[in-house]
Structures are given as C-alpha cells and as structure tokens.
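For reference, the chain that follows is the form predicted on its own, supplied as structure tokens.
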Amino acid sequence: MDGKHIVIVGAGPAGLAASSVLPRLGYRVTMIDRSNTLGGHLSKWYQLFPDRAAATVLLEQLTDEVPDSVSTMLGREVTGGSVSSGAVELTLDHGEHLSANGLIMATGFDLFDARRKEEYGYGIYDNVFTQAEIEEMFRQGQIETRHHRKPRSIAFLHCVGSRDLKAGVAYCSKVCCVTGVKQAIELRELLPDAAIYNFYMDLRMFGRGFEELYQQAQERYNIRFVRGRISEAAESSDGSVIIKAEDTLTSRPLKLTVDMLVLLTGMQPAAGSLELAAKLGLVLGDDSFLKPYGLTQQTFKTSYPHVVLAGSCTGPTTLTEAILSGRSAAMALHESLFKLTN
C-alpha cells in the first residue's frame, strides 16, 4: 500500500502468516525474531497433532508462503520504542532504529519455568524431563534416560504451569492435555513394552480430532489414565524417578517408580515481552498476556488503530489458531491503514 513499511516483531507460525500477506497488499515488511531461526516453537517440533503431520513440512509451507521482498532479522531483539499517530520508532539491541507506519506484536511465548515447581524435582533429578525435552528426542530419533538407558516406564504429569493458582498461573494452556496423550502414543510406538501414565486433573480435549486421538490412547495404545495430581517425586540410588499420587476416581494413594517423568509445561508470555509492550503503552490483561481492545470481535486490535496483535502473545492458543490470528491480524492492519489515509 503506497510502499508503507510494517514491522512484525516475532517469526513463528503467526508472524510467518502475517508476512505472507502483507506483501501481497503492497507494504513493505520487516520480521525480527529473537531466535536465530524461523518458526518459533513449531521449529522445535516433531509431529502435529492430531493428525501426527511432520511439523517440518507445515513449516515449509509457512515459510514459502513468504514472499522474497520480506526482510527478516534473526537473532535480533526489539528493546524499546514509541508508538505515536500514524508512526511506530523502534529500537533493536544494538542500537539500531526501524521507523515504520504499522506494527504487528507476535512474540508468540515462552514455556513455564518447570523449576519453579520444586516438588517434581525438574533440575534437581536426572531423569525429569519436559515435552519440550521429549519432543526433541523424537526429532533425534532416540528416546532414553540420562543415564542412556531405554526407558521401561514413564510418567506423565499434566497441568505444569498451567490453572495452578500457587504458582500464579490460574488460565488453561489448551494444547498441554493433547501434547501428553500424542506423546504417550509415540512412546508406545518407539517401546511396545514399556508402561505409559498420564497424571491429570481433567482432560480438556476440545479441538477436532482431540477426543478421537484421547480414545486411540486408551484402546488402541493401552495409555493408562490416572486421574490425579502427584505430590511429589523423589530420585531413587539406580536414577529413576519415585512418585507419589493419589487416583482420585478410587481414592487410594498412589506410589511409583518410572524410568522418566514428563512434565507437561504451560505456556507463559515470552521473554521481554511484557517489558516491551509497557514501553510501546500497550495494555497487558491480568494473566500478563498482550490484552486485544475486544475479547469476541476486535481481537487483534490495540487502542492504536496502526498496532495489532497476532498469535499466543495475547494469551494461549493452538498451532492452527495462531496462524489464522496472523493472517487475520495482517488483514485488519490493513484495513485500519486503509481508513487512516482515506
């Protein structure tokens, strides 16, 4: 539009489908990401759910449907800026200023800080892990303790960081519950023999094909599902893991020993994020995620009609809705732009 600059401040998959618009409608676009690398989280990734697609390929998709003219600066970080009438002025870590008419904020998140959960000894003990440590080892193909021995038993525990009012968390994650059943499910495939258990308060399967992937878990894959929290866990002399539960649905306490402890981490606003967006006088909501001008239709808007939000910066959400809120965020930047020059 009239070759007006834009600045997208994150490159995962909400970023990636902002770009992919943006150029198409005449604006030149700038992409800064902290992360040396595009795609975010989903760069990290092995498969999808819940049709198990290789998180590879839908970020090629993403990535190709960026257009060449896009400018992107990796391993750069936003550490302040103003935002006036019709301008944005950024500054980058060092030192340099980018001037644009238009800002889109897709700083994505961060995962929960498992350490801050002391009782399940993540840091502390060899062989607790996150789905993020997990998932990694998918992706290199090997599943295996510390002490590089096939896991014989493993844990799930859910709700890490997530509607935990002691550690100031009280909001769902949405994806933590289906991440812990996909997860179980390769497990099962990779160690036909090995004994599988999901810990969870309940199980908030509500998007399509989430359910159906609950019940594959359970009699297909013979997942077993315990319906309560663990207390705490210990470290045994051989370096598994002891924990200790109760089933809630029978009311009997709980002890065992596994292999591996997954703890399934919630999402949390990213880094410098909050500080960025006190500088630029956005407004944060009370879960100290980017908080949109509406909650049911204006959800991409802030109080400046040149600066939208796109993705989990405002708050949790699934890999599809991320990227339908970049290109849905692209589309009514645009149209604010459009009426500020007409």
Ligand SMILES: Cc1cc2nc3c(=O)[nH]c(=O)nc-3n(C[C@H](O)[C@H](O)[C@H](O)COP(=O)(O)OP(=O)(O)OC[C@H]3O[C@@H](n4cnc5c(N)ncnc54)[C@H](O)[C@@H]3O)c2cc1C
The other form holds:
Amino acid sequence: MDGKHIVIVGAGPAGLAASSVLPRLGYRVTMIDRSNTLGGHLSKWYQLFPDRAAATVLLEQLTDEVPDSVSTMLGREVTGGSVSSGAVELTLDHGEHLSANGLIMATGFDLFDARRKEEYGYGIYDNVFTQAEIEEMFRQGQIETRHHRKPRSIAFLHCVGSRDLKAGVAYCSKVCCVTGVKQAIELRELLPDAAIYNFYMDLRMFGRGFEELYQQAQERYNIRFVRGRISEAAESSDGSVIIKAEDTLTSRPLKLTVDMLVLLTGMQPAAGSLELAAKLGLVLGDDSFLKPYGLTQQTFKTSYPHVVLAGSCTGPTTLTEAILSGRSAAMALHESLFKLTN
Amino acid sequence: MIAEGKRHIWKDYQKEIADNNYYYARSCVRQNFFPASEQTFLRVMKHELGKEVFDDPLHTTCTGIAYHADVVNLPTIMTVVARQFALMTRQGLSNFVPSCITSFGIYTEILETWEHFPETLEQTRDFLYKATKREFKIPDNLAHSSDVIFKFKEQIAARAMFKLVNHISGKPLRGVEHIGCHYAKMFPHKGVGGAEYPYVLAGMIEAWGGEVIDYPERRHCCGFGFRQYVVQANRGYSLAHSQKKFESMEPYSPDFIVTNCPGCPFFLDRWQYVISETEGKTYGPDGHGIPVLTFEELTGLVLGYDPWELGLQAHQVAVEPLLDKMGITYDLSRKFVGRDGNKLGTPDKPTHLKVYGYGR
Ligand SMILES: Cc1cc2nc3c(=O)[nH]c(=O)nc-3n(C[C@H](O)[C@H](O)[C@H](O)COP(=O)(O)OP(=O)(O)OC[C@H]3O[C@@H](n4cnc5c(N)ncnc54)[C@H](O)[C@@H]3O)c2cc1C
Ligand code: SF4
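Counterpart to the form predicted on its own, namely the form predicted together with this ligand:
Starting with the chain above, the whole complex follows.
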C-alpha cells in the first residue's frame, strides 16, 4: 500500500507467513531475526506431528512464499524502540535505527530452561536431555547416550516447566504432549527392543490426528504410559538415570533406571520479546506472553492500531496456528493502516 | 556427572553469613550423641578464627522435635523461639547461630511466618511478654553453624595440619556429604547451594582436599525423620531408610560420611552397627563400617585436634581407618580414658563390625 514500510520482528513460521502476504498488498517489508537462519524453531525440528511431515519441507514452502522484495536482516536483534501515532522507531543491536509505518511482533518463544527444575539434574547428570536435543539427534540420524551407547530404556517426562506453579508457570504448553508421543514412536522405530515410557499428568491430544497418534503409540508401538510426575532423578555409577515417581493409577511409588531421561520442556515468552515489549509499551499477560486485545476476537491487535502480534509470542501455539496467525495478523495490520489513511 | 552444572546452580544460592559476634544456640540432643562437637565449634571459632561467640546456658530446646511430632503447637514453639531471641537481644547480639538443623529449620520457618503473617509476630510478642516479661529483636542474620564453618573453610584450610588426602597414595579421600533435611529442603534459598545440590558440606570437603561422592540416594533422609524413630512402632522405617542409603553409597567406596544435623550422624553411625549385627553386613572394606563424622569433628581432624578430645570414641563405627588414611596418629590406650584421667569403661565388641581398643 503506497510503499508503506512494515517491519516484522522474527522470521519464524509466523513472521515468514506474514511476510508472504504484505508485499502483495503493496507494502515495503523488512523482516529481522537475531538468528542467522530463517524459520525460528521450525528449523530445529525433524518430523512434525501428527503426520510426521519433514520439517525441512515445510520450511522450504514457507520461505519460497516470501517474495524477493522482502528485505531480510539475519543475525540482527531488535533491542529497543518506540511507538507513536502512525510511526514506529526501532533500534537494532549495532545501534542502527529503522523507521516504519507498521510493526508485526513475531518474536516467538523460548524453551523453558530445564536446569530450573533442579530435581531432574539437567545439565548435571549426563543422560538427561530435552526434547529439543532429541530432535537434533533425529536430524543427525543417531540416537545415543552421552557415553555413545544405544539406549535400552528411555523415559519421557511431560510438563517440565508447564502447569507447575512452583516453577511460576500455570499454563499448559500445548504441543509437548503430542511431541512426546511422536518422539516415542520415532524412537521405537529406531530402537525396536528398548523400553519406552511417558510419564504424564494427563495427555492433551486436542488437535486433529493427535488422539489417533496416542492410540497407535499404545497399540502398535508398545509405548508405556505412566500417569504420574517424576519426583526426582539421580545418576547411577554407570551414568544411567534413576527416577522416582508415583504411578497414580495404581497408587504405587515407583523407581526405575533408564539410560536416557527426556524432559518435555514447555514454552515461555522469548527473553528478547519481553525486553522489547517493555520498551515499546506493549502489554504482557499474567503468563508474561504478549497480551492481545482479545482472547477470542482480535487476537492479533494491541492498543496501537499499527502494531500487531503474530504466532507464539502470544502463548503456546502449533505451527498451524503460528502460520495462520502470521497471515491473519498481516491482514489485520493492513485493515488498520487502510482505515487510518482512508 | 557434569561438575559445571552444579556450579551453575550454586551461584543462585549464596547466602549472607555474618562475619563475627554470634549468639550460639546449642542443640538439645547433640551433646548426648556426639559430646564434643559443639565444644569443637566454639574452639575453632574462638581459638582458630578469633571470633566472638556467646554460648548461653540460659537458652532451652527449641522444641522442634516435639513440634514435628505434634506434641507442641505453633503458638507455643513461636514463643519459645521468641525467648531465645530475647536472650540474644539481651546480650546486644543480632547474629543467631543454631547448632541443630531442626532448630535452623524451625527458626527459618518461624521468621518466614512472622514476615508473611505479621499478626503472628505481634501475638508472639504478647505471649512472651505475658509469660516472661521479655522482649526481643528479630536477628539480623540467621546461619547454621555449618554455614559459619563453610564461610571460613579457606582460613581453616590455611591452618590445616591434615588434609582429606590419603597421605600414602596422595589421592583425595572420597566423602559422602549428608545434609539434614530441614537445612534447605523447605526453604532452598536459606541454604548454601540450595536444596537439590547443597554445597555447604561439599564446599568443606573440596576446600580441605577431598572429593565429594554423588550417589543415587544422596537426597534421601538419614532415617531419623522424627516420626520414623520417635514413634517406636515405626523404627523399622528408620532403619530401612538408612540401609537404602548405605546400599546406594557402598559401590562408591566412601572413606567417610560427613553430616550437619544432630540425628543424621547418630543414625548413620548406629544403624551400621545394627545392620552388621542383624545381617552380618558391613559397608566398608574388611569388616569395617563407613566412618560417620559431624562437620565439627571433621574440622577438628583437619586442624589436628586429638581424636579422643573430639569424642570419636563415642562412635559405633570405628574412625581409625580414616585417621590412618589421613596420617593422623592416635593413642589407642587413651581411647576410653576421660578428660579427668578416669577410665570411661570399654564397650563390648560387636560380632561383625571391626573396632579398635574395645574390651571382650
Ligand atoms: C520440541 C518442539 C517440537 C515442535 N514440533 C511441532 C510440530 O511437529 N508441529 C507443530 O505444529 N508445531 C510444533 N511445535 C511448535 C512450533 O515450533 C511453534 O508453533 C512455532 O515455532 C512458532 O512459531 P513462531 O514464529 O511464533 O516462533 P519461533 O519459531 O520461536 O520464531 C520466533 C523468531 O523470532 C526471533 N526473535 C525473537 N526476538 C527477536 C528480536 N528481539 N529480534 C530479532 N529476532 C527475534 C527468534 O530468533 C525466532 O527465530 C513444536 C514445538 C516444540 C517446542
Ligand atoms: S501439552 Fe502436555 S506436556 Fe505440555 S504442558 Fe500441556 S499437559 Fe503438559
């Protein structure tokens, strides 16, 4: 629209989706990401739930849709700025300034720092991993313990840093249940004889195909689901992990030694997005994610007509939701700018 | 095990520990269990480190064990604690140092309660005044006596006569550190190193040349656990807990266990004897047990104090193997001679557990 300039902070799935829409409506678009690659978290995943589609293929599709006219700045962080009526001023990490007529915040999420749940020993015990590290192992095609052995037993623990008031997190991170089930199935294919457990509070299989995946995990892939949270982990002399939990369906305490413990860490607001939000005067919810105008309607809008929110900076999302919200936020911004000028 | 990971956590759990002028609150049970430990603390503080410590004969038990056994209620224990603080205030002191971990937990819990529910503080002031006409100030600093030794561990290392090193092989001695549950499990930020990987005793072992063992049941209770032992019918649980720990630490061949709570060294020491008598099982090499020390006893050994002055003859598990490894010489003929020169009498020999200087 008349070459108006829009900045998208974040080139994850939400930012990429937004950037594919706006140039076609006549905007000049700059997309900035502090990482050196496009795709945000998607670039770290291997196969996607629920259909095990390759993450690389989706990433390619998303980047292919970005018109050449979009100016992309990678390895650059937006560190500050201000919003005034009709204009946005942004500061980048090297002190550079950018002026724009509109802003899309697509700053995404950070994974919960598993070290904060000290009782599980992440970063201390050799064989405690996060699901993100398991994705990386899948990408490398090699699942092994820190001592380069093929694991004979693996336990997944759900809700690490989610639904945990002690960790200061009340919300559910939404995607970790199905990720845990998906990864358990992927592991079974690579390790036909291993014992694989998922320790959960309840399984939130809300999306299309999720419940079916869970059914398959039990019936076809022999994954053992234990309803109970692990209370503590310890390392044994051979580097395996001893876990204690309560099986709440049988009301029995349980002690188990596994070669790998995988923590399904939750999503939390990206550190960069918190600081930036404070500087731009954007409002945070009680959960510290950026707060849109409404939770049902106008989920992209902020109190500024020319600043919109997209993707997981407003709370845990699936890729489907992040991509949809990227496009919708772009349209919402377009409508807003259109109204302002007409 | 990734040592750096623990250091990362320890950074988040640093606590302030006063530098001098302490009011020392003794434990109600420790002097019966390990008679010289508190005296050793005073000796180290006053004579090695030149600190002022007031050892007050007027203070009482904190009633913590009775509180945890549901015999004493919260307003009562708050009033008892307030009286201890009144005695500290009367001395013009404000740094309170309990010798007992249960007490430390009690003081911490009560100070937190007073902070969050100020009406309970007012009520306690009122109760104390009505009962005793005393008034009190809240301490500026609350630290357990092991925190205080931790603070000065480097100064102690500089004065050490012996190190936690095998004097023949030159290899570090391997120690299990056992922290009293009430030290930091309730309030992680009140303990050096936090609740999951406490550093208070590990730091001493490291500073004095030893190596710390991390074994799977490290966090588990020693077996005292109040109701497990105090309620007689539950004593089997107490024994089972200790046994679980011994079985778990045994493969790591510890040279010693060091503790900072009154109950832990007692149970970890005595139950080794009971297990040896009932099952013929011992946890050290050649029929020995694993020596169990209080942190004051360990400090005293490092500083070259005479083992019998440290009261090590009151232990059921022989400490001599540890003394031998450290290169400490001792006179077995004086083991059961009291400070006044009179014979203390010698205990009977256990069936399996190897001991030294015993009678029949
Ligand atoms: C282990 C795991 C597996 C998953 N698997 C699936 C799956 O199979 N299917 C599915 O639907 N969903 C999956 N998800 C969810 C999916 O990853 C998210 O929905 C998606 O990544 C959200 O996209 P986003 O663009 O909102 O955020 P992000 O992917 O987090 O991207 C945000 C981008 O913003 C950048 N950024 C942040 N702040 C700044 C700043 N100040 N300056 C510059 N750049 C900045 C970041 O560098 C990042 O690249 C998974 C999530 C996890 C944790
Ligand atoms: S999606 Fe599952 S694992 Fe993740 S927070 Fe919610 S309930 Fe826990």
